[in-house]
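Single chain ahead, by itself, as C-alpha cells, in the form predicted alone.
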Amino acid sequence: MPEASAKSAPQKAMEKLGLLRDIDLALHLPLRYEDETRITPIAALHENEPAQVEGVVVDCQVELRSRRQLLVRVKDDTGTLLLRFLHFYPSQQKQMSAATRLRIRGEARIGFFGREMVHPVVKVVDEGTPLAQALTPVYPASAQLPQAYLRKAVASGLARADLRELLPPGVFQGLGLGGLPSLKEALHHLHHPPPDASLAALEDHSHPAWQRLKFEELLAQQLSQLQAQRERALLAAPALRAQPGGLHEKLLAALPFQLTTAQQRVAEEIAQDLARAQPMHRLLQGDVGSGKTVVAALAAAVAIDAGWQCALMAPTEILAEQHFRKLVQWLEPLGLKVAWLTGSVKGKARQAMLDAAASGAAQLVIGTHAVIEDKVRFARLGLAIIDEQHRFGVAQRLALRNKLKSMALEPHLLMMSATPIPRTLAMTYFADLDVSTIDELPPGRSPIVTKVFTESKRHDVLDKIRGAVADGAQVYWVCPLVEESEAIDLRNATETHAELSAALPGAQVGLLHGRMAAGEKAAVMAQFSAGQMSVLVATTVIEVGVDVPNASLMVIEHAERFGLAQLHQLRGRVGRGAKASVCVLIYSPPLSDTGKARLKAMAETTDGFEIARRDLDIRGPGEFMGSRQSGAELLRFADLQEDAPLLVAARALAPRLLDEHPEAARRQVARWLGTKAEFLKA
C-alpha cells in the first residue's frame, strides 16, 4: 500500500515547475485567456475565431465515413452548429444526447456543409447557467498537471501570497514610471482580467500590469547581483602586484609582437584588479582572433611574480593545448614550469603533474575540467583563468574558485569569452562583473568574406577548393557529424574525407573528430600547422583555439545546423594571416526563419558584437547565455529588447535601495528568485 503523505501526479508536476511556495503560484502567469464571459449567437460565428456558443443538441451520432467520428448537431436561435468528434468515448456520446443543452467553445470553420468545430471544449448547461465573470486563464502546464487543478492551486496560492508592498511610496514617480498598479492589484487583474480587458495589451505584454511585473523582476535580478558584487568585495584574495624589472616586463619584452591600443589598455585592467586584496572578477571579451591569450598570459606572469600559481581551464582539449603550446613557447624561456593536466594525461605523467601543482613547483597549471577535480591540489593558488566561461556550469566555476579555501582567501577569477555580451546582457546577467573589451584586431588580419551556397552548388565549392590548393592555400573543412545518424540525414566526416581525397589528388586531406584519441588528435593538427596537408575535414572540435595562418579557405557543411555564434566561431579559424580568406556556408534547403535568419547575419557581417546582438534576437537570453544560470532561468517576463526603459529604472534604484531599504531589498530578491540567487555568485 502507498504511503498516505505520497504525492499525487499533479503535486509532483508542480514541483518539476518550481511552484512549491505560494508565491511562485501568484508569480505563475497566464500564457493566454479563453472568452467565457459571454455567449456569440452561431450565425455571428467568423471563422478560425475563437468563441462560445450555446445551443441545444438536435442529433448526436458516430458515422463511418473515412475514419469513425462522433457528429453533434447543436442549434440555437440564429443557426445550426456541427460539432466533430475524431477522437470520443462512448460517455461523451451519452452525455450530448437530444435535447441536452451544451456551452461550446472552439474555433469555427465554415465549410460546404455549414459552420463547424473539431473537437470543442464542451460543458452541459442549463439554461439561465450563469457565465464567468473574468477571462478564462489558460496556465503553462504539462500532461501530468490539469488546467482545473492548475487554476485552483493559482487562485489558493495567489489568496495566501504576501503581496504587500516593498517598494518606497512614490518611487515609480521618481522613475518616470507614474501610473503603475500596486504589485496586488496587477498580479489579480493578469490572473483574473474583466470582460472588457484588451485581449492584446495582455497577450502581448505592453498593459501596465505587465509593465509593473517586469520591472519587480527586473529589479530583484539587478538586486541579486548587487548584492552579489559586494559580497564578494567584503571577501579576501592575495594582492598581487607586478615587481619592476619583473616577469611580466620580461614576457613583454620576449613577445615577438607588439600589443594592439586594446590588448595594452585591458591589461592594465586587470593588473590592477589583482594588485587589490579583493578578488578580481572581471570578463575578458574580445572578437575571434583578438588575442585575448596573451593578456590572459600576462595576467599569470602577475600572478606567479608575486610568488602565486595560476590556473588556466578550457572546455576542449584542443583548446586547452592550443594554449599550453603559447603559453609554454611565451614563459618557459623566462624559467617558469608549466603543467598539462587533461582526462587523457594518465598514470605517472597524471601523478607527476599533480605532484608538482600541489607542491607548487607548477607555477601555471592548463587543462580542461580535470583542472578541477577534488584530487587536484594547489600550494597557493592565487589566479583561476577560464576561458570560453560560457561553457562552463556554475558548479564548475565555484570549484575552481574554491581551491585556496584553505587559506581564507579567494582567488582572482578572470573569464574569458569570443562571444562579445550584448549591452542589455552585460547590464543584466553580467551586471555583477567587470567586463574589459579587446576591441580592435592586431594588425596584419585579411577580411574574410562569407559566402552562402546550396548544397546542389557542391561541385562549384570542390572546384574553388582545388584553386585555392592549387596556389598554396590550406583549407577546413567543417562537418556536423562524425557517425550517420538515423535521426539525422547529414553527410559524416568520414565520408566527406573519402570524398575529398578522391576529388583532390596529390594533396594530402586529414581527418580529426572528437572519438579520436588525443595523440592522434594531437599529430594531425601538427601536420596541418606545419603546411604538411592542405584540407582538414574536422567536426567542430576545431571551433575554438586552432590558429593556422595559412588556412585562408573554410567550408562549412550544414551550416543550418549551427548556432550563429558557433558559425561566427568556426569562420574565426581562417582570416589569421596577410592572404584573403573566405567562408563558404553550404546548407541543405528548405530553410527554417531562424536558419535564414542566421545564414544572413554571417553573410552580412563579421563583426562579433552586432553578430551577438543578432544572436540575442533570434535565441533569446536563456540559450544566449548557456549555462551561466545552470538551467535557472532568471527572466521569465521581462524582454531585454523591449524592455530597456524598465531595465535602465531598475539599474539606477536598486543601489538606492540596498543602502536605504536593505530589508525591503532582501525581501524583494527572496520573492522573485528565492534560491536561484546564488546562481549568480560565480
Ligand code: ADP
Given for the second form:
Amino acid sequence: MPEASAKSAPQKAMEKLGLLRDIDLALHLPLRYEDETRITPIAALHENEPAQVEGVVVDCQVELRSRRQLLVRVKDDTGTLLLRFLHFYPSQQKQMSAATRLRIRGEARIGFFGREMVHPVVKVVDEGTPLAQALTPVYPASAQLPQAYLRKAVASGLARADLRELLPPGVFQGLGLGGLPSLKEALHHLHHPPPDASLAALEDHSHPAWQRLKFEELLAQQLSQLQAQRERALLAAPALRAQPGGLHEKLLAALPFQLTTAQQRVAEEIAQDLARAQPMHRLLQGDVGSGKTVVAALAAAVAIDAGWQCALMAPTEILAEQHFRKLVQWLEPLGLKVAWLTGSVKGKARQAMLDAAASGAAQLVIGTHAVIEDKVRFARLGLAIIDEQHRFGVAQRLALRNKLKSMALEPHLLMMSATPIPRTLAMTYFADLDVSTIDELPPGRSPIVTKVFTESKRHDVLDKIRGAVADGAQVYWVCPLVEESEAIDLRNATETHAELSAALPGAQVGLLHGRMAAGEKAAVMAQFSAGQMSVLVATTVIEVGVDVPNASLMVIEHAERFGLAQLHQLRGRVGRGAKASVCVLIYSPPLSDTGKARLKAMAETTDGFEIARRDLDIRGPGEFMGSRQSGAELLRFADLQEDAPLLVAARALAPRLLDEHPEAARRQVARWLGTKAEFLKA
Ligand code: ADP
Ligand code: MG
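Could you present the same protein in the form predicted in complex with the named molecule, rather than the form predicted alone shown above?
Let us now look at the entire complex, which starts with that chain.
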C-alpha cells in the first residue's frame, strides 16, 4: 500500500478492516464469484440464473408510457434480449446506441415480451475482446470501499505478498493431509478460480484450497499458544510458599465449614503453582455455588503470608462488594488490611485506597475494573485473581499482568469462571491455560427444581409466591429490562415491583436495577441478605455471584430472551442453602427453536458442564466465546466443530515445528496473526 500522508477514503476503509499488509490483502477472501469466463447464447438463458451474454444493440429508446424507463434490445445469433433500466443517465442511453456490441451480465427473466434483464451490468466491447481467464472474485465492499478498488488492491497484495512455503517438505503426508496445495496455490485458486472450478466446493469450504488455508490458520494459532506458554515459562514471578502454621492454615481453622474434597484438591493445585518462580496462569472452573470464593481467599492468604499483595477483580460492583464483605469477614480477624476500589469510590476515600495499594499497606485490594486503571499502583502485587473471567476482555488481563513490570516480575494469575470451557475450545483458545475444576457442590444443598410456564400462567405463579412468602421464603424475581425502551412488550422492573408490592400486601418487596447508584444497590442487597426483605425484583444485575443462601425461589420473566449460560448463572442464585429450591421460567410464546432448546436444557439439567455443552451446540463457538473473550476474531476460516481433524493435525505439528524449525514457526505466526499475536499471551 502506498504511504501517503493524506489517506483516501478507500484506504481508510481498508485500514479499518485490518487490511494493512500485503499478506492481509492476500488473506482477504472473496464472498462469492462471478463468471465472466464464458458467454451464454441468449436462447440458452435460464430464468434467475446469473449469466453473461454478448450481443449487438438493435434499438435503444426511452419509454414514457407507464413509467419512464430505458429499453435496450440486443440480439445475438440465437435470439433477442430486452434490457430494462428504471434509473439511467443520458450518457447510458448514448453508450448503448444501435449497433454497439455489449457484454451483459445479469439474471434473465422470461416474461410476456420474451427474455429480459433488469439493471444488468453492461460493458461496451469489440468483437473478439478476450474473456476473463478466471472467475471474478466478489469481495465484501461498501460505499467507502468500492469493489473495483478492493479487487485491484487484493490482486496486487496477492502478487506482492510473501507466500513462500514455510513448512518442511513431507509434513502433510505424516499428518494424513497429503494432496493439499501449497498456500500460494491455495490463495491463487481462491482469489481467481479457473473457469472449471467447483463452485460448490469453494462455497462450502470443502475444497482442498480451503482445507490448506484452514490448516495454516489453525497451525498459526497453535504455534502462538505454544510460544506464549514457553515464553511464560521463562518469565519470573515471586515464589509464594504457604508457611506451616501461617495465614492460610489460620483461615482454614476459622472457616465455619470444612472444604469439600474438590476444594482441597484445587487449593493444593493452586498452592503448588504459587510456590513456583514462574507466573501461574490458571483457570479455576466450578459450577455456580461450588465454593470458588473460599479457594480464592486461601490463595490470597498464601500470597499475603509470603509478603506480597493480592488483587481481586470482579465484573460488577455488587459482586465486588460481596467479595469484599466475605473476605473482610474472613481475613480481617486474622489481622489483614483489605482495600476497596470501584468506580464509585471517589475523592479522599479513593486517594486513601490508592495510597494503601501503592505503599503496600493494603494487602488485599478488591474491586471492579477500577483495579486495573493506570493510576492504581501496587507496591508488590504477587497474585491477581479475576472472578467471572469471561466477563473481562483479554486487554484487561494483560493490564493486570503488567502491574508488576517495574520489578521485572509478573504476578501470578488466577481466573475463575462458572462457565466451563468445552473441550474443543479448550484445545484452541485456551491451550495455554492450566485448568482446575471443582466438580462437587458443598454438602447439604438440595437440588433446584426448574419449572417452565407460559406467560398465561403468570397469575398462578404469583399465587404460589404469595404462599411461599407467607411461609417465610425469600424470592428473586428477575425482569429483563429496566425501562421501556425498544422492546415495549417487556415488563419493566419498576412496573413489576409496583405490581408485586400490591399483590403481596405485608411483604417487603425490594427493587434492584442497573441504573441505581452503587450505594442504593448495596443497601437493598444488604436488606435482602439480612432477611428483612421477602422479594427482590431485579434485573440481571444479580446475575453473577450474588450469594444469599436463604433465598429459595427464583422467577425469571421472559426467560426466552436470556442466553443459556445467563439463565444458569441466574438460577445459581438459589439452591445455596438447605431449603428445597425452585426456579420458575416464564416465557411468552411463540418460542424459536433455539429458545425451546434453551428452556428444555434448563428444565432437564442443573449441571453446569452439561449446560455449557448444550450451549456450545446451540450457539456455536464464535458466539459462545464472544469477541471479548478472544480479544480479536482469531479464527476467521477454520470451524472448530467441522475442522476438528485439521485442529488435531495442527496441534501435533506445532511443537515439532517450534523445536525443529523455529524461524519457520515465527514466520507462520507473523504471517497469520501479525499484531494480534500479543493478545494470545494474555
Ligand atoms: P461460587 O463458586 O459460585 O463463587 P461461592 O464461593 O459464592 O460459590 O460459594 C457459595 C456458598 O457456599 C457460599 O455461601 C460459601 O460460603 C459456601 N461454601 C463454600 N464452600 C463451602 C463448603 N465447603 N461447605 C459449605 N459451604 C460452603
Ligand atoms: Mg462466585
